[in-house]
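Just one chain follows, in the form predicted alone, and it is written as structure tokens.
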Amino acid sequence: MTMIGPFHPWRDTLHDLGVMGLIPVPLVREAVIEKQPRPIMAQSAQEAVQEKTNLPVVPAPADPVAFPPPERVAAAATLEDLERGIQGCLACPLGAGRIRFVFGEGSGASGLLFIGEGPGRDEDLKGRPFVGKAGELLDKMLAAIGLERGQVYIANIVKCRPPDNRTPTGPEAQRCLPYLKRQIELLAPRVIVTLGATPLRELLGVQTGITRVRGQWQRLEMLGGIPVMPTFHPAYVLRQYTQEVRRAVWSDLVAAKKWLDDAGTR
């Protein structure tokens, strides 16, 4: 059958997805959804995907509440303009199962920007980033270093939490990367600390392990080139509690500690 109408770029955006016709939406409590901006869509599609699923639509692409068009984001002059054009995003399934769109936080005047994978239950309910016992954790790392959690800018790779906290897919990261992209703009870190594999592989490209990886300085190809410092994230930590993990952990942390010092006085 030959999709027309509305309904073509829609299909396009679930392909580009890697899913193939119809899936499923996860359903989302009714008092989350009423909490969300409502998606716009043609009543014609919207007809023909209820009839076949009796479930949730995914809104149009032509929908720019649910779809934020790439120039809003460019023109986002601040984080707060940032924030309030894409808190709406519905880009990528991840969007329909969330309860909260958790954006990031922090100060940029450090200079020092944490990239993390993807909010988990807590920061789903908060709205907020490792705010959980992994964010617990890494409070604790950056007071080992002299640091305290508002003296930097923490973020993840995407901004729903992933069904039961797994790894977010390539499509999912690669829709919220753009978002990211113009946080780092408008934050201008010096030093870019990634938290685990994921960020790694998403943002840079590196496809190596994080234990082979961990503790070797990369590049970011923006703003002139931005150091990262890859470490383990600290649910690993958590996971891995030995000596061994937390002196690699606090060895990496410390070499971008020095990096920002020494960036400070050139």
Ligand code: URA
The other form holds:
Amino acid sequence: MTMIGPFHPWRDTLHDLGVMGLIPVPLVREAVIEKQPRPIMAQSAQEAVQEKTNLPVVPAPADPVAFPPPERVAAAATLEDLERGIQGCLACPLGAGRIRFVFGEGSGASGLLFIGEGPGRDEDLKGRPFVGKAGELLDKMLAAIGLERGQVYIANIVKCRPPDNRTPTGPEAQRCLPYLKRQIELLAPRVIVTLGATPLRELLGVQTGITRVRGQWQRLEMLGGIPVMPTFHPAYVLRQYTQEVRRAVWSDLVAAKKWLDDAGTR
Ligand code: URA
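Alright, leaving the form predicted alone aside, put up the form predicted in complex with the named molecule.
Once more the chain from above appears, this time first in line as the rest of the complex follows.
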């Protein structure tokens, strides 16, 4: 068998790990190619790999549009800046499947921020959050507490549509979360209403079922602590259109609104 230069050290490493005999040689060779230093490696780790393998260090592809660096996200001084800086994001698999990036929209003036799960078909087509059937119901829910859509801000955990409207995976959600967090910093909402289980789990780490936790104040540890009111997702309300479910959502929204109204006197 002819050995190519950089193959030796990896063969030795695999041998040391006791897996050499278990992997067919062509796969090992592929693995060697695959094992070239990746951009996510720290410089010191890259150097360690290079020293061990003699492989050349491949410079990290600098594409701040597809992989917006954290410094760019942190440096965004306005929501518009932030949107411009991240709208080309391809950092998770959802990016490749989107038609439009759904950044979020509305006004921060009321101090109320709604957070849903992720864009569906209508939102993907229009590039705006909650514009389908669930959005129509959200508008009605807002009207029931005396607010219009334009008075609140609406965003989602992920900004690109998951295929077949599935729930975003943990890694997808966590990859997108720094964008939402910067949005929250810029909006500085006085109250957040989370819609359904996904924002509660991904933003606050609350794993308890939404049926048990809805209506109970939570706290987001940002900006000194932001009160969070979890409620049902409008899509769930549409599926379970019972008086009990509608009353639950209404009372959650009333509680959120009361907190906002009372904020002036606190
Ligand atoms: N469902 C969501 O969670 N977000 C949207 O924007 C639309 C539907």
